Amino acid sequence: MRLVVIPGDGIGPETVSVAVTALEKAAQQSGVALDLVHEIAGLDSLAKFGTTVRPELIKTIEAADALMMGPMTTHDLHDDANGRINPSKFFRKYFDLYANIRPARTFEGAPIRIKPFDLVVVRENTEGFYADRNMVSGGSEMLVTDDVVVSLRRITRVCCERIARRAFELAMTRRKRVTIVHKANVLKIGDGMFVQTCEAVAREFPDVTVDSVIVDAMMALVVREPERFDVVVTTNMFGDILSDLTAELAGSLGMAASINAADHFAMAQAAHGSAPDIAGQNIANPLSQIGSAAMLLSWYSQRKAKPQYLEVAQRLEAAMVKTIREGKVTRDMGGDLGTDAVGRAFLANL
């Protein structure tokens, strides 16, 4: 498996210098070979290069099975003519990335908020409100006059029907329960077409049940009883909002592992920032990333029909509940080590 990393900003490298270390010795122990190509993107790739994404990087990940990067400085990436381009939101475009899938469940060990649960979210990652992804040319969000702004959200049956089958092809690997999250209350026609599609899909596997619940509701219900939820698929905006949600009531968002997945492409990404307040002081939370490296394999091994990735991503998981439950966390969880101890704490687990 070739599998390009980046380290991203911020906290990015020491994360991911954590996961990579944790991928490494994983898939030794497993005799499983890894080819990794290390670059750089973002602001490392603007002061070297001019520039986040280079074209030579592009090529690069294009030749490669998958694409592991940090999280990335995003609010200062707004002028891809100079050379300002997030890279986070140009690969899931370039690439197609059309589904964010984002688990959430508790662990013994970390600080429970409400009762213990075990959910996925499977957000549609190319439309919706985003105003930098759903258009060819141009955006989607306009300064009318000084005084008004206009945002538009584009919403596509093909779209709500790729991300459903993602939702019940997942569904059926776990507790055979999908609900669909939307406004169609409101948005009758963009959330009315993606209900609709989704239940059009829901029909192909009749072995799962299936509810909807308004996006307001789902955020009461997902506090209030996270434990009856097991799939839920839902629009791009509602998706971000509700998996940070989510994660937190999980323990902590540092705990929040991420793919975003096409058919034949796949980028593991931790859902949190680059948290820039925090880069160097070596106390941000390794475990998201390495999570994330961990669902990438098993994307990887599931779209490849090749089981031996997925005893790395199982041997990743397993050291994860261990290191959770024996308290060698961070602070955000409740710890008081640092991202290195969590690293070698880690180690020492596998």
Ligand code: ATP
Contents of the next structure:
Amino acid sequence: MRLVVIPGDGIGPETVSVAVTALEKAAQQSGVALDLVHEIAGLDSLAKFGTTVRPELIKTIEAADALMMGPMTTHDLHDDANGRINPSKFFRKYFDLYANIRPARTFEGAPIRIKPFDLVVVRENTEGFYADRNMVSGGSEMLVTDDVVVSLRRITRVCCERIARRAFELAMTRRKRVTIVHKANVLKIGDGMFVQTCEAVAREFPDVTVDSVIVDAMMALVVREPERFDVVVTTNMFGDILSDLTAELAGSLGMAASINAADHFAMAQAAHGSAPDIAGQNIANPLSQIGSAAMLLSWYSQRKAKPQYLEVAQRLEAAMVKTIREGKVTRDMGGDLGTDAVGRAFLANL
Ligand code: ATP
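Given the form predicted alone above, I would also like to look at the protein as it appears in the form predicted together with adenosine-5'-triphosphate (ATP).
Every chain and every other molecule in the complex is listed next, the one we just looked at coming first.
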């Protein structure tokens, strides 16, 4: 497996380096070939090459099987023409990474306020209300006058269908339950199409139990009874918001793993941002990035039918469970270890 690794901005270099060491050790234990190609993008690349995403980097990634990227600081990246491209957005769009899979589960030993649970948010990743993603050129948010803004949302049947199919396929490997989260009572046409399309796909999966919940009610239900959910499928922005909530319910946003997957390419990137408030202080939680790496290896194993890569992912997951159970965690999870010390404890548990 050839994997391009980009450290990213903010806490990215700290968390990605821990994830890379863990991945290399787990791969070596399983005797699995892993060809890591170290690259840069984002602010580092802007300083060095005058652009956040170089054309050569795109070629390097195209020649690889997958990408593991740290979070990116994107607030000031508005001008594609001047090399200030948002790398996360760019790769999601360029590689059509339409399925953003964001699991959230409790771990024994992690601080939780509720009963144990284990769910996955499957978030559509290419359209919806994302002004920078849903147009071929230009953005879909417009300043009409200094005091008037119009924001357009794109929903297409093909995108609804493919994300629904990923959700149902995932449910078949889990507890066989899918919840469709939407706002079709207000966004009657767009979310109406999303719900209808999900229900049509559901007919191909008669073993899966399906229900649908309006997004505002979902916020209350998932806090009250997260254990009742298995796979939750939803549109882009609802999925973004809901998955931060479920990550925090599971213990911390610092554990929030995620992959962005197309059919033949995927990018592992933690669900949180670059956390500039804690960058460079050796306190960031690296488990989100390690969890994302594990998800990427399972994805690769399934797509290529190479079970040895699943074994590597399972080693990482087992070490994660053990490290959390031992309380060897960063302060966001109630521990007192630094990023590097969590990394060492993790390696010992591998
Ligand atoms: P960005 O500017 O990239 O969007 P942000 O700080 O606005 O970053 P997040 O990075 O998602 O947004 O962070 C939200 C909060 O969660 C911050 O207070 C941050 O410190 C905390 N946080 C995020 N990731 C981690 C992590 N891996 N470990 C510990 N705390 C984290």
